[in-house]
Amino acid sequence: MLARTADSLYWCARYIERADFLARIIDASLRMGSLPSSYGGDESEWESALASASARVAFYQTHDHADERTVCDFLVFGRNNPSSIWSCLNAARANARAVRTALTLEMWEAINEAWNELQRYDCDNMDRESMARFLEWVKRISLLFDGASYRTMLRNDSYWFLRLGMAIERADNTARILDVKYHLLLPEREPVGGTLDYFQWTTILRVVSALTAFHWVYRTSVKPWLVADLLILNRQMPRSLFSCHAEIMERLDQLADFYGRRGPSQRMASNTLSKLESSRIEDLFQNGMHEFITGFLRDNATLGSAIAEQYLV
């Protein structure tokens, strides 16, 4: 496969996954914003949305204040923001179009029809209810594209590069939302384990479609260390850091066997997975959750660069 074909497949999946994640964190912020101010419903949730999207610096270059209107405009329809939902879907379609013959008809139709539908949305006349419906639509796009790829693609290098991009992006997104919860979301005046803290952790689980899974696994009320355990170390949870890197390792092994050579990306992925396999949630909390997640994000980004150098250039 040509490197530019692999690159387009890899980034098409990443952009679709990123658009889905942005829709989820904005939906969570809308839920938090609907709370009365006496219950914690201030504007810190919009700061957390920007932080989760790694967009705070870019946002404040053009805006003075983070609130529902300005953040939604920037993260959803901001054409000058390369990480907005609009820009992600635009970039995903451009990459898909570049490798149209490597995609199945169902996959191309899913992303092309989504792009055409996006043009009909009027961002200037959206109330909160309309925005919530739009975000649900974005999440359905991701499910449709992912389902089409799973059900219709040959299990060859095209499929492996697509899934590799998805897993790298999903791991990054899960880690970021956990880090933001620990350091930005809960106001200093609120107690850990209080009503607001409980509501926020429940919202985080909803963001990653894991609330039902949490109750199946732990059969108890929502607790911070159990949420972290589910989203970091649980091998059955598809959005956990462990599951994402298990898939990364599997896809890189398949590519190595297919092309007959291994390289830095396989070694880095193996090291990261080994660290996760030997980790215990108690140790992560004791040694510092923020430090662990910061290190994980750095390793995940380094792995992405290694994949690009080994396969995509």
Contents of the next structure:
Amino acid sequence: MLARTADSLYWCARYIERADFLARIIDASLRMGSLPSSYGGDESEWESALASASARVAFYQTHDHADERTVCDFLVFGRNNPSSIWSCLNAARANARAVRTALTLEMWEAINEAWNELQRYDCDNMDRESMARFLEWVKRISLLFDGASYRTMLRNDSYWFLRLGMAIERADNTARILDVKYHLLLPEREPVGGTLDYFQWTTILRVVSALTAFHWVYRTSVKPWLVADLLILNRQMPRSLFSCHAEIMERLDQLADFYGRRGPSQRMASNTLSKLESSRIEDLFQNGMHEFITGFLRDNATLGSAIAEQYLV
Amino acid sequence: MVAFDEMHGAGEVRPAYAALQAWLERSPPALMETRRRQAELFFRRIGITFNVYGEADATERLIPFDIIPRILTRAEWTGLERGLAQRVSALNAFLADIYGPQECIRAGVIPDALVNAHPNYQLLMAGLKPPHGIHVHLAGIDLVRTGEDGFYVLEDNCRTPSGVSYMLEDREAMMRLFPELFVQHRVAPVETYADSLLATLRSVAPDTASRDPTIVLLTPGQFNSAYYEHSFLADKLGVELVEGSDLFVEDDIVFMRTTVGPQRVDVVYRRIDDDFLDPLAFRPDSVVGVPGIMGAYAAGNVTLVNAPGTGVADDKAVYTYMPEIIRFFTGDEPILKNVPTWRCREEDSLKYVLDNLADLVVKEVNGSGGYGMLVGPKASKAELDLFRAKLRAQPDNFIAQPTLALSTSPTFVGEGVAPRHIDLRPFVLCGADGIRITPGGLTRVAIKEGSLVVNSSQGGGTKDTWVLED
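Cool, the form predicted on its own is there; where's the form predicted together with its partner chain?
Next comes the full complex, this chain leading.
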């Protein structure tokens, strides 16, 4: 398979995943923003939305103040923001178009129709209700695209590169929201607790669509360290760092078997996964949650570069 | 000037169109409008678009598709098929000769200057025999019709002819939208084209290739006007769609960069013009080409489809010599006629053309896509004057033809069904194991009333083309 084709598949999946994540961040922030400030709803929510999307620096180059309108504009339709939903969907479609032949018709239709539809949205006149509908629509694109690939693609290197891109991006996204909110998850805050933090925790769960999952897994009320456990180590939770890296490892193994050759990316992924496998959430808190997450984000990015070097150029 | 109508002929509905005519009369206009919209949706969804150069706001546009098919009888098609095979064989013999012994020049069939001073004559190809001796593997021969038996060749496209994806997708759309019509008519299928093309490409692999040659389709990239077609064909063929940067040459062997390292390439179906193919051999500023690919070609390690330098035979001045070329190389009379053409390079002809400009169509010998032509009867005085000056300044650059009454076909337009002018581009494949022609081809239609220009870049549309089995 052409290295460029693998690269485009990988990035197509990453951009779709990122658009989905952005839609979830904004959705959750809108929800927080509509709570009375005594429940934690204030404008700092938009600050952390920017931080979760790693868009703070870019944002403040052109804006002075982060509030609902400015951040939504920037993260949703920002043409100059390469990580806006608009830019992500455009980039996903451009990558898909460049490797049109590596996608099934159903996948191409999912992304191409989304792109055609996107051109029709009037980004300047969006009230809350239409914004909510728009974000729902964005989330459906990834469902449709993932579903189409799951149901129609041959299980070969094309599929594995696509899944690899999705898993790397998803791991990055989950780690980022943890990075922004980790201080809320520290166990020593527990005695303080209170409603304010409760809504923060549930917001995190909402962003990764895990609010219901939490209750099924732990069968208890939302506790911050359990939120951390769910998002980092839980093996049932599809967006947990563990699950993402289990998938990354699986796809890299499939590629290595298929091509008959292992390389640096397999070794790195294997290291990261065994670290996660042997970790207990208590140890992570013990050794410093922030250091752990920062380290994870770095490893994840290094792995991305190793994959690129090994397969995509 | 009354044009021949494909459906109504001289008055009576022609037998091949009887069932279609009855169906048209039965179908309420609202239903037709619905189907037309469904067809448009179908094309937009699968992304059959083309890019128009120089139009920023319309980088991806749909070619209008007309839902009323164009019909040819089996007898008509058999005649065309013979003529096309003869013509493409002659084109190949001609190219082998001008890049070889040049006997046709010595025999006075064609002037030396037209060949050896031709801008598309590739010196690198002189004395170089392409694998299996074939220069033109794919040709799109544009035909027009003026009467019951009046088919003429308008031009020979033997560089990188495009449009075949529309032939295939138009049929796909028709079969989805009007299945009942295919029950009533025995329409020769076109879906064999991809298999024929693949067989042709495999047959011309160099001797150095294995029994299972690696074939790629080389595209200039997704901003090229025909990118959709490139990806469509690569998909149908099951071959990699590569860009110049995906290929590299080492020791005169072409490789592509894959996820498992370099893989040897045997056949390159290139949709890049000669000029951009290899920056080391042709235009040094080309960024879409493959440096060194001409070296690999000269070493016989790769087949380029079509061979470089076929543009000489694609030329409108050389076109005027095609009847002589066919006679010289095949020994037979041409089966398909040329449109009578004045070569402005000849003094008498130039005088005639200048005197009768308002009745003629004038074309640049190297133009394509309907750019740079004058349709005399439709031109303003200023345009006529401009062309007179151009003709006087560079007569060699132009040919002129009578304004043909191109046949019309009923076409679904805003106001209902109305006759519109059409042409036909059949696609001819020429491999080491023979010639293959898919029945039918691409019918292009000038959607604007009275217009004779069918090119998609000028607002032309397409129709499905049916060859009816007896």
